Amino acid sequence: MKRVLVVGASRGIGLEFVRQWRAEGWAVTATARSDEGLAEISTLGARALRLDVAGADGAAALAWPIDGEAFDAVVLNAGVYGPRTQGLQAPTQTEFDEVMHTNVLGAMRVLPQVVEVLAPGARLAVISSRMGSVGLRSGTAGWLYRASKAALNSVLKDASLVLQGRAVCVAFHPGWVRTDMGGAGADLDVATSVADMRRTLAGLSAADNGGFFNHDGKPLAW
């Protein structure tokens, strides 16, 4: 049976994936902050762990309950938006510390405890946006949020060299899709965003390490 764990998988983009290898009965592990969250992945059918992606002591506790593992597949999917800003709006102290402790510490956090359970040729990916590629770049709206994911990119790209050989590690840009944060105008529903990932994760070579992909595969400048 393939395994997978989940980081960030209460509602949106993280909790349809779990419905989706749920679907294929896969065995999933999938994470959420609240009870509410928890829940969900329950009625799934997954396993669900309590886990802060923001908090160190919560990205440390997750070593434990997944010990002895061997994930065919990790998502990090963790994250929020911040400020709806359209220009040079500066954030607050807060809004920064919210937005870059969630995307990009608790990637940095959160990688090191996935590392030694991984099994031989697995597929990891981080939820990263369209709007963290520098190159092509075209507006500046919620430039909070773009730096975190141009961040996270970085992070991916040093996680897949030190997984080059023994896993296949990439950053997806998921579209526009129609979750609380996308809005109920994006042009993309939310099954369909995950589809495609999943199919792009399965069909990845070891070419494809440290890349950078739209959900339907099509590779994106950095």
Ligand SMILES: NC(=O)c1ccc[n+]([C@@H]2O[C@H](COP(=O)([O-])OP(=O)(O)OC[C@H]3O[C@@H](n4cnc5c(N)ncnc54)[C@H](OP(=O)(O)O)[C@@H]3O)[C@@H](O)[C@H]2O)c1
Given for the second form:
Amino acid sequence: MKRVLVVGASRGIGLEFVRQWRAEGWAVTATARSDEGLAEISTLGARALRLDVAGADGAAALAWPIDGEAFDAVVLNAGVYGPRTQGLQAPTQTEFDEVMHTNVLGAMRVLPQVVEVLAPGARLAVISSRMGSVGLRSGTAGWLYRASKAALNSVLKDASLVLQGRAVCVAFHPGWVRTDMGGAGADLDVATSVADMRRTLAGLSAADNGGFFNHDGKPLAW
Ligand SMILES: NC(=O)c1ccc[n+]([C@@H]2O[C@H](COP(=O)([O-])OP(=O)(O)OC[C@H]3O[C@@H](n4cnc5c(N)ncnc54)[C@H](OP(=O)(O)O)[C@@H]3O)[C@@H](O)[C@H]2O)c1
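Just the form predicted on its own so far, so send over the form predicted in complex with the named molecule.
Full assembly next; the chain just shown is listed first.
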């Protein structure tokens, strides 16, 4: 049986990963920070672990429950958008810390834990955003979020270098997806976004390690 870990799976894209992998009979371990989120995960027949990636104890809470695992796939999905700015409005310290701690520090604390529990040839994905691309940048909405996803992309690149030959690590843009974050007017339903990312993950080769991909597998500029 294939084994997968989804970090940040209480709702939206993360929970849909759990649903789809469970439907295929995979053994799924998934994290949430609330009782409601843990219940959603358990209801789908997955193992639910409590984790606030921005919490003071960081990923320490994850280390022992996954000790000895060999995951075939890991998805770091937890993320927040932060202030819905359009221009160069300065974030407050609290806003900056919430977004950067969740989207960047969270990944930098979780990744060292998960590199220890990957099966040979495992797929590791961070759910980034096209908004984090510097090369594709044409707007300034949500500049704090953009900065956090650009930093997450940098973190993923380093993970891919450390894991070269052991795993295939990628950053995904999931599309503009109808979730709490994406809103009701977004382009894509969550089931299609996640089905695309799962298909793309399954089709990756060693040469794709360290890449940035659209949900449908199209390479994206950093
Ligand atoms: N939707 C889009 O259009 C879109 C586009 C590009 C990228 N993305 C990225 O896709 C990922 C999922 O987004 P979504 O659309 O599914 O958003 P969402 O519905 O708002 O879900 C966000 C998820 O992240 C979790 N999370 C937030 N802070 C956390 C923390 N400190 N510790 C643990 N979990 C935390 C949330 O848990 P709680 O329920 O506990 O808050 C929730 O499970 C995010 O990284 C987002 O940036 C989304």
